[in-house]
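Given as structure tokens, the chain that follows is alone and in the form predicted on its own.
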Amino acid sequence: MLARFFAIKSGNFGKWQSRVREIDSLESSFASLSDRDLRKESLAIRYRANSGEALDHLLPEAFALVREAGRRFVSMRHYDVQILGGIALHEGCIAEMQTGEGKTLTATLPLYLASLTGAGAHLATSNDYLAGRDAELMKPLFEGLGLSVGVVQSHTPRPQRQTAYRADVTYSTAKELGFDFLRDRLLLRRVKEGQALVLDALANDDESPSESQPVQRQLNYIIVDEADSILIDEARTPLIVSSLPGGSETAMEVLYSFSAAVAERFEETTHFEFKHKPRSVTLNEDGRKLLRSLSFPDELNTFGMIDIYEQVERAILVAREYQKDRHYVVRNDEIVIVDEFTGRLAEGRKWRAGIHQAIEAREGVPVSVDTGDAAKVTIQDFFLRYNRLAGMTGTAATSALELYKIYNTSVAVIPTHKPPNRSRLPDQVFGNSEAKWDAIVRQIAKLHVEGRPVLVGTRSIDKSEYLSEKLNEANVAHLVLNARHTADENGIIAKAGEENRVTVATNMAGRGTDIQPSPKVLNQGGLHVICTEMHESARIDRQLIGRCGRQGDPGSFQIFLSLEDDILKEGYGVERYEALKKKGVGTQGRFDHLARLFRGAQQKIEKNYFKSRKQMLYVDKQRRKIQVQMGQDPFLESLG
């Protein structure tokens, strides 16, 4: 009870609104001012930073001079509930402020603040576009107060990255922020074995950039923007460097090929073994049986047979469980991951141990050499070698706990400046997805004939755009937004609450998007969100969701679900998910009353990831100590 005493945290609230009202003492005061006189006054609070007076002590004068700075540069006042989610920033909680309430302007404050003393503040994104877009929106705010700023984002050449890093504030992904610290460690020990020139500038701001220097400056305080997705699902993703590993390329390369062509060979039970938790594939006696009868290519004599057992289980496995469109894309020639919590596509990154190669070779592009890791970090152990942490998201009190137990920092909730006004239309859960797909359809086309835009959220690629077929059955006009089609991204954002828009978007459109209905169609009863599948996370439901009833506008969602959707497989395992979609063959009728299932599942994956995650803290923290020990840097893997 104690530790959840102090990851919600609210005993403070008295003492920020105090603080509140002396920043608003100090409003007229600063719009009095000239813009040459805003910025000496920026720059005369940052000599008493420099000099050594408090951020505590200077926090009311700051952040009204960047309330004044909003308001005079971006035209955007940043109301008293985004200074209490500020001096929450500040204090480094992570700020759980709902959807539409303004988290991009409410940054502008703590990180002013915390650049004052010239060490650099930092926020993460979760994807490029967020990144690029919120450093240009605040980008006049900043520079009124005299304040230089920065975006790295991953096409940035490095020259630029180290001119990004010397900014006052930076703009970033995380991981773009987590390569680069990963990068410069390869630089120093490269450095310390004397393969680079000497780094007598590392810590000198007015030395030119280098190649031969490392980009990044200490880290000294970070705002996680979306804290819940990086700090919680992405968790799971270590960042990795790679290093090419010696070896016959062409020999892994026909490993990988044979694998894939001989895969669809072996049947579940017959020859092998599946297991749910965690995802695997293990050959049985018959199943080696059968793959030693097969003739094999002559560039498999170099290789073992436990090494072919492994790589057709991988193939295998890749066949079972990785699905096109939905887990992945290819495009020109290569495979790119689908970030499944953003929907988006997640450029750089590859599977581990043998399953991206498996890929390529099932797909038929270029098989990529197996690289081994040179660096790696995982994102929990990066972000807490900041002096300083903070985050905001619009879900976070349902991880309360486990942001305070791994990073220890405490939610605050924020109340919202405006009443919320969204209501719940009842669930819908139908005995097969075609009957969903067909109400799904019905419901849009309902709306649209009323003028109402519904924004529908749907898992995967693969599934919006088979939905996007059934609306072109219907004769219903619509775009579609996912990792496919994200040319126009802005344009269909900015559209999506007019009249008789109809979106489909996968999780895209959840995160980080801000879409305004006309005063036509608020009085129409405003946005409506169709969700038609739940995810692994209650927290990803509520981030699409949470597009339409923003600021006290009106708005509806309701979910659709289905006796075959994949989370009850997740959730339950493959039995329990077999007799439940038993009872719903040939049915057109409707299980409303099995709702309760659906979040039981998606509870039952929550607390086993949660475990996850622990379990991966407690083994990265123990891998470390052992090689701190040892005299070893902890993040290089294999150079030492």
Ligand SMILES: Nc1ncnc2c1ncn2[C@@H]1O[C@H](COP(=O)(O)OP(=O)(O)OP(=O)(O)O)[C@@H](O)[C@H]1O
Second form
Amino acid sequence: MLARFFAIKSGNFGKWQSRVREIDSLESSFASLSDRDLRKESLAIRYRANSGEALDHLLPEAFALVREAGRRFVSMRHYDVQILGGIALHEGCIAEMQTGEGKTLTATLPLYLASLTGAGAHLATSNDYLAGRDAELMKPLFEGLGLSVGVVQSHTPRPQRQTAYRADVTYSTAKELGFDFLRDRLLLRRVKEGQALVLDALANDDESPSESQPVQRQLNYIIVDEADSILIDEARTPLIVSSLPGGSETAMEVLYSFSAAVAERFEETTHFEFKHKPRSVTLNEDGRKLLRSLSFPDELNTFGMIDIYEQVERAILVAREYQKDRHYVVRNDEIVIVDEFTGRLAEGRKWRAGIHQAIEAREGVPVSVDTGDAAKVTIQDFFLRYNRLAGMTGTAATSALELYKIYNTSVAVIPTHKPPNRSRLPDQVFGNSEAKWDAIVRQIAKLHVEGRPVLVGTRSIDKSEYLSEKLNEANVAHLVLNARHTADENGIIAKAGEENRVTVATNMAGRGTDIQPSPKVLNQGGLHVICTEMHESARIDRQLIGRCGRQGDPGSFQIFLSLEDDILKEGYGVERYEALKKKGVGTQGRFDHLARLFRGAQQKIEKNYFKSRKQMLYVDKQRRKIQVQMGQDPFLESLG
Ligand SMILES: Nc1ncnc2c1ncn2[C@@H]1O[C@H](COP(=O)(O)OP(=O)(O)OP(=O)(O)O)[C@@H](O)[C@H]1O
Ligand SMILES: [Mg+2]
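Structure of the form predicted together with this ligand (previous: the form predicted on its own):
Okay, now the whole complex, with that chain kicking things off.
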């Protein structure tokens, strides 16, 4: 009961409003400054923050300064409600601001303030595209105030990551931030255990000593954009990295095969030392030098030198000690171990610690997943490691209690700048999916003729392509955005608000995507969004719908459903689903009176997910407790 009271914040609004007025009153004094003096002013505030003046106390001036920088460098002046949102974020709330209200701009206020102490501020969003877009958009604002901005995306090479994390403000995704945290931990452990590391030797050579240092600095302040998605939906699966820090699976494969290919260039005693017990290879200084002089494939940029040394050592060991048709055989692209004692094949067994993979690479068969040591962190644990955590999203209020219980954050509901102007056409329910898709195509064609741009959301790649075919048959020109067609994401989004434009998309055009309707389109009623199905969570539906009617613009949407939709099966189970489905077979008739049934199914699914998240958290907490009692690092474990 009490928790529910704390979960939604409204008590502080009075105080916050008076701060907004204070910031308003500072505006004119900054507006008259030259660009140079504005930056000087910013440095002065930073100096005060570093001398120990409380951020709370600096907030009005800092926010007024950022507002001026917004107006000047990115042509957007923070609205009062955005200032309010900024205060909520500074106070560690989850700010609920409707879709399209300008959360990207809002975040600059508390990010600036938090970065003043020099410990850095992070913004985590849900995908690479948004991280890059937001950093790009807001960079002039921060740079105008003398701050640096960094971006970490999944393809960012390791050295650039280090630089990006050293910037005052770093934009990234929850995933990359979490993975870097884990990779750093694995690295530090290996440094501690003295494995394959000669720090001093590295320092005075032609390579930077930073290779053996973590990429992240401290975890100071973070704003999680799309907070409900990241802190709740994605929190269902923990982040795991296997023992070799570095990039994606393909980068790992490249590392394995590169190492296998160069292994034979190294000679015993000249370049490495071999030990019998336990069998191991260690590169010496000349060996390391030789390795560094080789040219590396680009994919290896994501790895530190230590990782590469280790892998080459493994490859040398394998070349020296493991013989084909004696220790193992190659069968159907697989390495099968020969049991030393029985001489028989030891089906399904694998060598540990990357040896198996090194052999696979050497034999040119597909490299299997490493099951060695790993580091693992839940989303919950990771974000709670920051000194201060805040979040923002268009859809938080319905999850307020869960957010409060897990993250101890309150939701602050921020009013919109202008009254919403989005209209809903009545839901339509069809007997079967064929009838539904036909109706959708008819509706798209109709709006298309009128010139309105239409965004159609589908639940999967298959369905987006199915609809695309049907639109082709009906001669409706359109663009498709899904995981198979990502090449021109920016371009497709940029066009999606133009007259006559039809865009068929998966969830990729959901959260965060900013479609800007042309002035002419706004006169005709703005963007129209069609939902072709309901999602597992109402929040996802609301996010799709939120692509239209942004910033108080006109817009409309409609939901199409059928008795064959997956959501009924997921919510009510097969039996009831089959019974419902039967009613609609082969009919063109409508079942609009059953629309409520779909929301019911959705609520059931939401509840189930909530339960399983609670369960996962509980299990994880117990596990950690035990590990801490045993004096182990709770984030490192053996998955083997
Ligand atoms: N103060 C402002 N002045 C002018 N335009 C603004 C202002 N704030 C935001 N905008 C514009 O509003 C649009 C929506 O902004 P943004 O994408 O940041 O919204 P959002 O709240 O993050 O939405 P979503 O929930 O969909 O992610 C953008 O085109 C942005 O340029
Ligand atoms: Mg956004």
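Values in this document were obtained by computation on a predicted structure and should not be read as measured data. Here the rigid core means the biggest group of C-alpha atoms that line up within 1.5 Å when the two forms are laid on top of each other. Numbering follows the first chain given and starts at 1.
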Inset, instruction - Once the core is aligned, please say if the CA of Gly287 is shifted by at least 2 angstroms between the two forms. - result: yes
Legend entry - Core-superposed C-alpha of Val318 shifting 2 Å or more between the two forms: yes
Inset, instruction - Would you tell me if Glu267 moves between the two forms by 2 Å or more at its C-alpha, with the rigid core held superposed? - result: yes
